[in-house]
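Just the one chain here, the form predicted alone, laid out as structure tokens.
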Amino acid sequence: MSQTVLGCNNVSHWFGTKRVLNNVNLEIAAGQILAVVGPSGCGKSTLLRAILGTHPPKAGEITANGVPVTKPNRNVGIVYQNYSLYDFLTARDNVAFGLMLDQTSLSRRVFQYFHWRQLREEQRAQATELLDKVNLGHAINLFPHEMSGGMRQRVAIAQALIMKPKILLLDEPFGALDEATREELQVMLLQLYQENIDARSVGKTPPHTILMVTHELNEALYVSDRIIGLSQYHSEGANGATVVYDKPAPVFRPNDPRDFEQFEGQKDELRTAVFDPEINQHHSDYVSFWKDHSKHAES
């Protein structure tokens, strides 16, 4: 099995009285690509925000590369609906101020400024290749006013992928999009698993470990290896929401035609398993994706 990434150990998260998520386990290898969906309410935000370690769990522990995760760090990046861009650096200064802060301060920025220089060349040109990645090399000196919705979530992955962190988290990352510029950057996820592909191919370590939070079922199968369904719709749901679903989900490749008829099964398993209110199942009964895994390893 490949490295694990990403670890929850009986997460359990609630407010007063409310319980919002009860013991979620989860385990995320490298490489991997997740969709996270589930109902409204079923708590998919306070678990984003554990992870990044802004709210810790109530109970219950999360490791990012085997470290626990306590507060944000490194291991861990995120991309938001809304651009996080600032407004007076260009697309490419965006990108690479993260590497500013991270590799220099402001006393070395001022008294050390001829390295500061030459780093900052070294930088800039790391901020204009992750640019070219996602299709903006034609964009690295515009302002974010000067850019389009799809342009401006485009930088802000970017601006997430140059930190190189172990896992990268989504909230609902084309939310705000329209429908053809959301096309384009579920395109530009499935170009990140192809870089997986590619790397685990020559015996690297996939460089794209990816969590994302849809409430789009299409989006979710399209462009994921494997899909969990978090949901207070089981036996134990007055506890809080819990992995019920972790299947895998069809693997598609950049050029391949959008064939959602491929997936329209388990699209009705998920509406079953995760948003009907009705089923009273116990919460391990959809979750099958390690065995899955291995039978399919050993075909």
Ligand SMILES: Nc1ncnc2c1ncn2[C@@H]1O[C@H](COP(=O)(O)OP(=O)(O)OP(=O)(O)O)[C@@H](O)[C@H]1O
Given for the second form:
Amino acid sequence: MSQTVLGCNNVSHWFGTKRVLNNVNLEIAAGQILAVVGPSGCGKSTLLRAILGTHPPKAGEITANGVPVTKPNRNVGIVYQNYSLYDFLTARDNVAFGLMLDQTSLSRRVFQYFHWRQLREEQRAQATELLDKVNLGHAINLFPHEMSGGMRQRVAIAQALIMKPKILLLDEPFGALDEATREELQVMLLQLYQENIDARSVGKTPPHTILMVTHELNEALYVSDRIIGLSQYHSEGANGATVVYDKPAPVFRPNDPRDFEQFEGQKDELRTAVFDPEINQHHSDYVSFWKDHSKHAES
Ligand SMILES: Nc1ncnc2c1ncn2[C@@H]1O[C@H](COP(=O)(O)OP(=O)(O)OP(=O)(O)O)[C@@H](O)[C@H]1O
Ligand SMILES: [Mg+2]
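What would the structure be for the form predicted together with the named molecule, given that what you showed me was the form predicted alone?
All chains and molecules follow, beginning with the one already shown.
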């Protein structure tokens, strides 16, 4: 099987007596773009915070790049819905900021000034490259107050990508944007996925592994290659939400027409398996991604 970037092994979480997550198991391979959907309040953000390492789970284990996650670390990056940038920095310097903190100490700035300047130029060049990637090459010198919401969110994504996380978490990243801007950012994710396809075709490790929470089913199916349903609606749901749906999603290239008609069948299945409070299925009934994958590999 391809390289595992993220593993959740029987991850459970609760707040006091309120059980939120119950034995969440996930194995994510390099280059996958997963969409996570689930009823409001089921624990999607709680799961992301556990993976990020800011709020480790009460039980179970999470590994990123093979290393147990117990605190925030370089393997995992995140962008939220209302991500705020540094008002006093341009788009380019906002993106370079993380690298600057990481690579240059104050003493270096003072005692190795010329070397520091050279490094800073390299960091800025990388930031420019990243901004190009998110289609903001024309806006590198703008300050946040000069940008639209969609542009700011692109900068936030570039800011996360420049740190080269093994996995990037997106928690409803386009939720605050208007429809047209949202569509543009969805295409930007397809462009990142295209980079994965290109890397694979020349035998390289795909660079972008993304786990994205969204409440929009069309968006989930359009941008991802695998869709996860997290839900408390299953036969043991009293103990909290778990993965009740895990199947491939149709793959789109950036220039493909947005044909959402073909999603209807899978959307119905998701509504039943993930969002229907009346359903009393076993949680694994719709969890078949890796099973199908290994059958595929055998045949
Ligand atoms: N710090 C906390 N203390 C107590 N309860 C909490 C805390 N954080 C979250 N919860 C509860 O845990 C449950 C899961 O919350 P979470 O924010 O993870 O849900 P979500 O799936 O992201 O919801 P949404 O779709 O609305 O964003 C909710 O019932 C919430 O009220
Ligand atoms: Mg949430």
